[in-house]
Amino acid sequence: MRIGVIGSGALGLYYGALLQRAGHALHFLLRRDFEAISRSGLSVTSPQGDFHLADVQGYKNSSEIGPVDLVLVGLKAYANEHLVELTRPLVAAETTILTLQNGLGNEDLLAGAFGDDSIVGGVAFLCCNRGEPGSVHHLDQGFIRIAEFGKGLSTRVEQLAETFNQAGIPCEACSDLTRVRWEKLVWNIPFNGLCALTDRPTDRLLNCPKTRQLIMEMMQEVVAAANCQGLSELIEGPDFIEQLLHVTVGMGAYCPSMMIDRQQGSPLELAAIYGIPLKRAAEANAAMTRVAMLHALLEATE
């Protein structure tokens, strides 16, 4: 399979350099690592063992890649303005987008320029970092969940599943893309901005009786919300929030991608993550209240 990669941070360049190693032509659109992976190619550290790529396919420019089989969209969601004509010259008749952002709304603007039946959408519970240039840290995690665009289980999803899944990237096919979305929402609203906020990694705020209590307070709101998307099911608020956290807990001193992108000086996901959500959440009359608060907090501190 020939696949596009837009947005080659480190869930772009990991999930990239699988499938590779498992034979598939991968065509990476790079910015920073460009000069590093031209030369020297992309290496990889995992718990699952290291490997390095010698022949990295790199471009500056995404025309230069071509209509590929399947785009993998890695970008982070404040550079969705770009999204749209970054991902036009890779895509022909038969090709399918997936974008594996964090968030809300990126399938409706994928849908909006290339049409629902080209969009599939995922979430990836991935713990992986960049290193120096041409390197990425696989840490822990990688699953990935994924669902067609406004519709239920199709064999497209599947075989699309099958794919990661031979490539060593543990991936399920699911019917229902709202509730996938919402799930990873209630993980990524409580720890991206609680950790960003106060400059802590997860465990630091788990370990903390009144930061932890906040958490699974947050989770609480997240789960009502989501509940009242209309979902095919609802999602257990108890169980699913001690599950997240006995996983959580797993992870270690782990720094989320939003705690990251502040360290760093880059913007925040915060439409995605916070403001849509919000604001679907705000139409299905779910307040949400404690995620406003930690959402007009990250704004006024950006």
Second form
Number of protein chains: 2
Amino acid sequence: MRIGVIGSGALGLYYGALLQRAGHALHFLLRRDFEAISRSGLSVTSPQGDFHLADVQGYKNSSEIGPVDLVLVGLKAYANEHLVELTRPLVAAETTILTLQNGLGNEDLLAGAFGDDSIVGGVAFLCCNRGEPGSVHHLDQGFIRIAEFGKGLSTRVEQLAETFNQAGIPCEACSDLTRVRWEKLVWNIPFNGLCALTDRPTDRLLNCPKTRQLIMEMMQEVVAAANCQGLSELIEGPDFIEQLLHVTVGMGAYCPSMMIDRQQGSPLELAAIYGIPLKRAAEANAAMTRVAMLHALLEATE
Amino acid sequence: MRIGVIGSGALGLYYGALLQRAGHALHFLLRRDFEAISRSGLSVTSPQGDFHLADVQGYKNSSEIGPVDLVLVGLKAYANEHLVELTRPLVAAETTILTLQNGLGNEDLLAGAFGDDSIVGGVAFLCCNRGEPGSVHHLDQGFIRIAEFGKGLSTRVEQLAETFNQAGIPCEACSDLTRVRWEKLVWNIPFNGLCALTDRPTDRLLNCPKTRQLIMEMMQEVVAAANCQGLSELIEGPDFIEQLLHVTVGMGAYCPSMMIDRQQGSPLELAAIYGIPLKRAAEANAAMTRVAMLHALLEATE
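Switching conditions: you have the form predicted on its own, so give me the form predicted together with a further copy of the same chain.
Below, the chain from earlier opens the complete complex, with every other chain and molecule after it.
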């Protein structure tokens, strides 16, 4: 498969490297890592085994890549104003565009430019950091859930999931993208913003009884809003929340991406993780009071 | 009048200085400023005229002060575990104890040790900072509202208000301490905590539409909780909130005391301004959702 990666951060580099190792023809749009990868290839460290790809096709301009079978989008959502122009040169009639970006609004943006039928969305449960240019550090997990945009399960997403699984990327084909996206938001909305705002990793907030309570209340708000979005099957709040907290405790002193963005002085993915979900919740008359407050505090401190 | 000042921060020093200048016998319990004031007296800068008191009675130990007619309490509420022991040597049968500390719980603490009848509470609208040891800078305002603890208007508070007014301290005797305290909380609860949490002065938060909205919503929560506290007269929310916002805009880039406490690495007055008001609100079934969230975030970042 000919695969283009738009947004070669930790996620794009890691999944791209696994797909190339499995024999696919990868084409990475690079910025920070262009020189290092062109010179010395791409190194992956991982608890599942380190590996190095000596020959990696990197590009500074996506028009040099040309049409591909699959576009893998890992761009930070705060850079979405450039997403369509970056993606366009890679798209032909049969191209599938898979966005694994955070939050809501990414598929809609791509569908507006390339048509609903091109778009597959997904969420990644991945603990991964960029290292020195040309290297990426996989820390934990890596599971992906993908689904068609605007329709149910398809042969295409099942085949795509199979492709990922064969490359060593655990992947599940799902039938309801809205549910997949909102389930991820139940974690992202409290932890990304609270950790960024307080500059405390997940364990610090879970160990303080008041913030642990707050996290649970925010999760309840997100579940309630999610369950007003016309899901094929409702999210079972208490069980799901308990499970998320259990998993998060196991992650130890984890620093969510938004916390790292703030520490690095980067913009935050506020529209994708807060603004658009709050708008969708309000349209469904499911006010998320605490989420709106967190959004206000994050915006005020940008 | 023989007056003892417990908690000689900016508030205690400023009001004490005005009372001494008016002819009262002031006795200041000092810590940081003891050496400077013993050596060179106390300097006040103020838009109403600077002045210097050459001969100021300062003490390191309140037992050296002995009984007084009036104890003026300006101690930070986070030091309340020491309040009773610091105050006890100053209290005789006819002593009035006036606490101008922030938040709730201060009168109850003093009343538990010295009896309800000794206690008068009040709130100060004062912009004042400590300068170098031995100096205090009055910036703006200075108005005080005082009321009996646990009963209505009395001759005592009217006479006390008269004493303050004669000393150049604008002071109103009020009939309902609970109302006086909660009215002040309508300002203190949003601004103290939000400014401390975000490290932004009042104007920055009012200029950002989302935090301005949040401030108004928090004020509404506090007014609703206040109006469940058995007030003699309900607070008229919209008018009162509009008036507070108008006054705050006029204060410019004001840094509330809790923001300064955090910048200086001091503890925050969390129990007095958040913990106890939240408890009183919960007891009256008036949940303050956003206030509880702010409390949790402040506690997590202590």
